[in-house]
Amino acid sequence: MKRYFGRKIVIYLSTFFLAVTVDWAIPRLMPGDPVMNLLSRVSVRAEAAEAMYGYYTKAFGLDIPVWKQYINFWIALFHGDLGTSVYLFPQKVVDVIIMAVPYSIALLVPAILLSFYAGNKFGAFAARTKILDNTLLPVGYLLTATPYMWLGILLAWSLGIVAGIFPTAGAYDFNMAPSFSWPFIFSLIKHWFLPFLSLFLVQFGGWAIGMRNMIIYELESDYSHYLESLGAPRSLIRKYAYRNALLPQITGLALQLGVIVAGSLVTEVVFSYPGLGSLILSAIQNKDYFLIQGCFLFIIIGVLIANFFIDIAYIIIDPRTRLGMAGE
């Protein structure tokens, strides 16, 4: 067991350094002068213009050699300092991303849970229904092969510009202010419904295909079949096949989540979301490397803490894993 979590600590360290080191060196490739860019949206006087690059390029530290800037990022990162927003100077990058995370948490958890639980049970549902088999598959497919982007438009032009019933763009009424209030709740509640339903939809599809066909393999395994002609239940039997064919649509979830990260910061953009997804590309378009870095380096951390959690998870849901460990 000790040596099971000892291999895991060392992979997942080494992940996480890697995935950080190419985090820090992406926005450095981009094309562009982020100090260039922040000067750009302020009135400067032509003689004012050498000294202030100068000013910002060495407060921001970018005045130094390449390989000190990265000695100091990690420096600065075991400090808990992710540096000075360039786009949005003079404010801390830690500060700008704590307000925009909890609209990106608000979205992706309840839509992973909820498609991963919704859709492993009606897959398994539809497996042993023909109607509703015929119909799961055309219909999961189809939601599956479907991009977030694109469903999210779909859904803002049909229920929100067509049928009105939802908004589509911000997170609440332009007109109100943040507060503990039922009306304010409720107009959350309108504006993160249709991204919520969009990354549930393509995802629920994905599972339930998933479930649908490992429940059929496992129903016609030789243990499902020894299982009947001893006269089991057949509900005991189809238990024991749900819980085999969750296995692999949980190693399918460790493998899924940079996938639907990607997917819920797209459809942020989509929906002018203020998560991570439209900060991220704020950031992009002002060449602001501290904060392109500092929210990939939020989702590096989300993404590995939620494939150990799942690990976690592996081994306690299948017997094999524990007994395996065991015997090391």
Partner chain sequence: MIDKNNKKEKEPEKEDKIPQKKPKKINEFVYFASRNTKLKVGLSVVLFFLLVAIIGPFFTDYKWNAYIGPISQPPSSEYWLGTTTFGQDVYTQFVEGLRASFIVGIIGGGIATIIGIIIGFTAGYRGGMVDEVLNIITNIVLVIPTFALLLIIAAYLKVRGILMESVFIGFTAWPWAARAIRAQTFSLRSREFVDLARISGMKPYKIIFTEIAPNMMSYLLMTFILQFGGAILIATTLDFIGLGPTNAISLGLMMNYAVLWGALEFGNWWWFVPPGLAIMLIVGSLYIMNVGLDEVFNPKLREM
Contents of the next structure:
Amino acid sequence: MKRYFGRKIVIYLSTFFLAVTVDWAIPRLMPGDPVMNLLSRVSVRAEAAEAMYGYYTKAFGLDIPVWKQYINFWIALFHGDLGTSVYLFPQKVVDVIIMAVPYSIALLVPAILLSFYAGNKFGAFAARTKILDNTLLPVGYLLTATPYMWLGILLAWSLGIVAGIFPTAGAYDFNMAPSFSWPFIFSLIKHWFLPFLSLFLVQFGGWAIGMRNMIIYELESDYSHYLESLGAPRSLIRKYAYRNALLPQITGLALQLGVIVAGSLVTEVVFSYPGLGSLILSAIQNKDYFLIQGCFLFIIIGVLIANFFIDIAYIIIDPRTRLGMAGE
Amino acid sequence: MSLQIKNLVVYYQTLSGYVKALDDVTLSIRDGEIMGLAGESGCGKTTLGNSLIRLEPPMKYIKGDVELDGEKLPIWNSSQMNVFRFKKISIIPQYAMNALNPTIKIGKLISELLSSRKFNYKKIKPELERRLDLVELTHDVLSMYPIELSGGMKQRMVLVLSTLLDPSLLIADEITSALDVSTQKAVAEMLVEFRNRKIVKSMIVITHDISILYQIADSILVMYAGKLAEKASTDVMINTPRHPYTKLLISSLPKVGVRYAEKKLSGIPGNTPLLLDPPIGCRFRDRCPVAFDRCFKEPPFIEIEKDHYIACWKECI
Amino acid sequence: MIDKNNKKEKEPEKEDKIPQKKPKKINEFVYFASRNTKLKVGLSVVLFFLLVAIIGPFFTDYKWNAYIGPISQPPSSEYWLGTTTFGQDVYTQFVEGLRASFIVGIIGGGIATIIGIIIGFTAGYRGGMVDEVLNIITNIVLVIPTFALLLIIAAYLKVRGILMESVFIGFTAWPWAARAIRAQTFSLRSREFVDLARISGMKPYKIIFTEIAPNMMSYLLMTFILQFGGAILIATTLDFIGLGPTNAISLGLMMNYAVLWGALEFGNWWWFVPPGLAIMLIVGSLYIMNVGLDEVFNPKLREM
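Could you switch over to the form predicted together with its partner chain, since the one displayed so far is the form predicted alone?
Then the entire complex follows, led off by the chain already shown.
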């Protein structure tokens, strides 16, 4: 297990290191003066532009040697300083992001956990049930092939605009002030539901077909056949097969995280949900590169943390990793 | 009679048609008998073993009866067979190395399996531990995962588990082929020990390695291309085989004390026929050194001496 | 012993396939492929859209970004898929976008598969230290969310084209393929025929291309199909968030514009339904095709 964790930690640390380095290097690798690049496409008042130019020249520290710039970047990072937003000047990037992160997490975590649970259960159930296998699995494949934003658009249009059941923009009613009251919480849930649903559905399809394909292999494996020979009931054989088929699914979850996060970002955009996705869109439209860089780092850190949790879950379920005998 | 099989026919269903893997098998095994079942790869010996306990697609039951201790086995109906499996008839499969669920502790597996069959694990546990002693496994294995066991240990664990409910018939399929020679001998002797202690009434030991059968089997049945060729007591089979195929099979065995360099093994020339469309008449005809006209008709499997059965026209005239 | 190789007994059904020669095997695949509904349906849908992407643009006289007429028109004989809120022709945008999607799929998926093959073969065949290092690199790229990486790169590029987008996607999407191919190579490496080649002094790259790769052809094809679909989806996501091509149209961009310019509020469904539907059908059909191919190549999964 030590070896397993050791490897994982090496990978995580190198990933983080690489990500930060990319984050630092990209604006500097682009041709021309990065500060001019940054500000040339921002339309602000002349005096503000001058103040900003002064600020960013200092922030980039272009007058000092490159290695010092790099070290300074790391130091600032450990002080939680990701610079100042251009389009929300003079707000700090970290503050802007911290405001948005809870919304993204509120969408992502329930959608991931619930779809993983329900999708796997359903996939296991559909496997070897001829009718379900032939009718609902194509649906599963189509769901997992659906672009996240498109399902979001369809839901927003049909249930939101045409049927008028759900709101299609924001995290709560515009005329409400955040408070711990029932109407406000109700409004939060109502705004949360559609983006959640579209994230849930796309992922659900993926897990269902993944489990269906995995469990068929498990049910045809030697240990399942042996249990059949000993007259074990179907329920027991399926229970074991499910548990073992869950292992590759958990690995799959780790591999899919990036895609899922990307999906939630675009879903937020569709519903103008004030999470990281909407923030990134605004940052892109306003050429606010500090903000983009900050979001990039946050996403990577989030994915790394999630990966770590998934590793722990895997170790709990698979004894082979605990015993240090299986590679992955 | 412990086991009686009458005219059993089991085919494999493939897209190109039926593969006639088991054709018209009739045989019986006495109480306490260890019957060796030998033959080349693809002769149908594993199919015979599987048919008796787990007949699943693409295998297809065509006809025939199987009786165990006077009770008819519904081998064509998997759910009805469940009553007999493990309790009356059990198997140590070819794949014993991978037969245990890798992600669960062995003790827990046994406990869950037993309770799913309405047995009380606690009550059986003392006996289980005695059996572990018998096969020289420590009781710790129950709290281990299968991957913590060596190949030989897993094999013995499966032997203990498969026979835990004292089945009337045990099918042991190629249980020695994945082991080294010294372990092979130990496992083979354990099988005999299990029979002597009446844990298992009778056994079918499937193998392509006749030398193992020589050590443990009371009788040997040789199959060829889905058909029975010859059955007799082990001594008779080894010393005076009558079927031309058996003769070739036995003579291709290395004799004890004879070094390979001194006597070249005489393999049997030719190939086993394809069972998708087997030749009419005796299926060994094309490779048989003594084949004659009559062999174009199918030879019956008949008793030519007491307890000596054979399917060959040359020998039953 | 009778069987000197100590092989386990094979089921008779497999036995009768062994003597068959190569050409017969290909015929067998064609036979099973022609009987496989999943493969047939999937392939037809993909080919249909490919056809539309190829010949579709010849049926329009407009440019995708030209303001050609009345705004927010529903589909009609004049404007087959209606017009946008600016009066652009949706059909023109759709067929151009479809072309872009296939280009991204082929180039992005192709590059990812090739990198995956090179890394997977090398790591799987060489093993040891090389494997260890490549494995760590693969895992690092695997953990970094592709999208985030593309986000930061794309954000700094002033002019972006579809080709460039495809190349970026290809260079970040390979780790999954590399891992899968490595595992396959690993299991083939210890097989008898590879041993034989090694003993007879064949060079490693020659062994890989003459002994290992042919035995993985079906697997590589399926990897490419999955990467193809994956690349289309990644591109759609990038385009939708505003990082797509700056000088062309794509299906993701269409949805982006539709959402930004009020297609939902005005009920201009013809603007946002076709692009997403096309992507879902293409990628979904690719996946279903893949399952069909798996059944064709893998006798165990064939239904009797």
